[in-house]
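What follows is one chain in structure tokens, specifically the form predicted on its own.
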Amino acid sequence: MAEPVLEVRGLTRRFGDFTAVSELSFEVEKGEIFGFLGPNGAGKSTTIRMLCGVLAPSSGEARALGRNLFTEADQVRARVGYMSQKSSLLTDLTVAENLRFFGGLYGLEGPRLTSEVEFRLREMQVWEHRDQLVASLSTGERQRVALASATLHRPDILFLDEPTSGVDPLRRRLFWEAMDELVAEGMSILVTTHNLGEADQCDRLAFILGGKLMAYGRPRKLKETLGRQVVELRTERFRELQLAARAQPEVLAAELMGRSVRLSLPGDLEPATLLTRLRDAGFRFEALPSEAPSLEDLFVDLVHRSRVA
């Protein structure tokens, strides 16, 4: 089996008495999109800043491309790309000027710089904006320009920290299409996000909560580990039905979703008896066919588990 492009073992970061990241261990394989998922404040950005050399770890190890990421950073840095949550683009320069500036920092010059700038701008679908000031761009356009900037030197590993934060759904989709293009080029991507829809598009995921790794694996396998099924009940009395459902011993969770109640049940349970009991209690509802749990169900379960631990 090929060596992972990124291998993290026991990564920890403390700020005084506060532990922001605790004993994280995971691997990123070549040519995959690896999602680092968790709510705001979970430790995602702290982790990626350590891996990018922006922040020193308190303890732990990390190897990237066969080298120690902390003691051999100079040899690794040229093969790594990084895009932070807040774009580092210079707003008083045009799009093309920004890319030429950052390309120069990567050591690109002459015809190669010109070629890479044009290639990336066309790939990210912002070529038509090349002569516009960055300040005039929408958030989604800026993010795609920032991605073009971070990949000018064709890195082997790309770190993206909440890259689609504040971006509308259409432009978010364009951004992920661009990421697929980068993977097709041979890049490996680690992306932090708290968007569950995005997380489902990743090859593998790591759930982080309170600085600790809570779950790790492929999205489909992670959902299967719950051993649950989900039944949605549509009703006008959704708040009352939620309370009644929570009182039933076989109901693991009952959450509101719009005007529906989403029940989480054991995977081997036949829901008919439960639903009859709720109808006998005076509730009228439409029960949709049971379905496999979503990443949102998994995330809610992990949060509940962390609170009772």
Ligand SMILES: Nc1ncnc2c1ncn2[C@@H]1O[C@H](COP(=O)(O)OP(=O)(O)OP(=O)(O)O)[C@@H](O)[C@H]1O
Second form
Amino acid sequence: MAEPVLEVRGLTRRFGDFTAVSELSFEVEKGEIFGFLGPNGAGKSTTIRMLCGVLAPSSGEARALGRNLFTEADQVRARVGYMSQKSSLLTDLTVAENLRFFGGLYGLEGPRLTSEVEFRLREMQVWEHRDQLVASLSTGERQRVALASATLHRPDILFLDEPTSGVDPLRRRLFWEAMDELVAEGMSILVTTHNLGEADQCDRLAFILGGKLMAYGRPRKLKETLGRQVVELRTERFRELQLAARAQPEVLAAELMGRSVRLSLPGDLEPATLLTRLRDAGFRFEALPSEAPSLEDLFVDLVHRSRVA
Ligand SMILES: Nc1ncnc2c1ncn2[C@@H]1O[C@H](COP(=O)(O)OP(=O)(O)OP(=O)(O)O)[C@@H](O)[C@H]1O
Ligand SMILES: [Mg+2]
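What would the structure be for the form predicted in complex with this ligand, rather than the form predicted on its own?
Expanding to the full complex; the earlier chain stays at the top.
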């Protein structure tokens, strides 16, 4: 196993009586893209803000690059990059002016600053926008400029908080290609997303809910441990079939997908009896071969289980 660049132990943040982040422990390995997944309010941004030194933790420890992130912050900060959920770019400056400004904060100057700015803007494919005001950029362009700005000082660890929210699928892919290039340069990335296709591309994922770590591991492993199977029933009477399926005791969930009903069933169940019962009730459908559960199934399942518990 590669050495961890970030080790988080028992990280907790309370706001008054409310615990936003509760006893979180995880590790990010060198050169990996580590995904942070969870519904709105789960505590993702709060965690990142503590790890970037923007917010003090209530308790817990974090080590990054062999140093204590909270007590030796000055030694580590220069090696950390952060792109916040709300872009910190200055909208009334041009792209190049923004990069020169943030580069200056990182201590870059002179020809080195000029060459780093050009290198990053070209890498992120926004070089041709360098003289444009940030306010006039499209969302996709703005997010790539923000990524350029967060990486000017060549950090070892990069925290990206929902960097692709509002970005179209094509530009999203462009953004992920840029992230792959940064990893190839040796960076390790912790990224939050609500896009489950993106989550699937991460090396490992942490799923958090109510500030707690609910599941942790490689996307494929997480789906395997879900312990369910998914069967899709194609039918004309999809709404009625959905209701009928939901009334069956072994059906965990029945969701509509186009003209199909997507059934989630326990992994060890043989579905034939259930399907016969539905056919006996007068439904005609085609049962499509069961496919592997998706991350979306995992997401829905974890949220559902936490409500039941
Ligand atoms: N300064 C604060 N004071 C009080 N409560 C806060 C503060 N900052 C965050 N919270 C609360 O902590 C919880 C977690 O918020 P956080 O922003 O970390 O969620 P998130 O997982 O990033 O959600 P989203 O997906 O919507 O970005 C929320 O309930 C939020 O209201
Ligand atoms: Mg957030």
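Numbering follows the first chain given and starts at 1. All figures in this text were calculated on a predicted structure; none of them were measured in a lab. We call the rigid core whatever largest set of C-alpha positions still superposes within 1.5 Å between the two forms.
Once the cores line up, the CA of residue 29 ends up less than 2 angstroms apart between these two forms.
Once the core is aligned between these two forms, the alpha carbon position of residue 248 differs by 2.5 Å; this is the C-alpha shift at that site.
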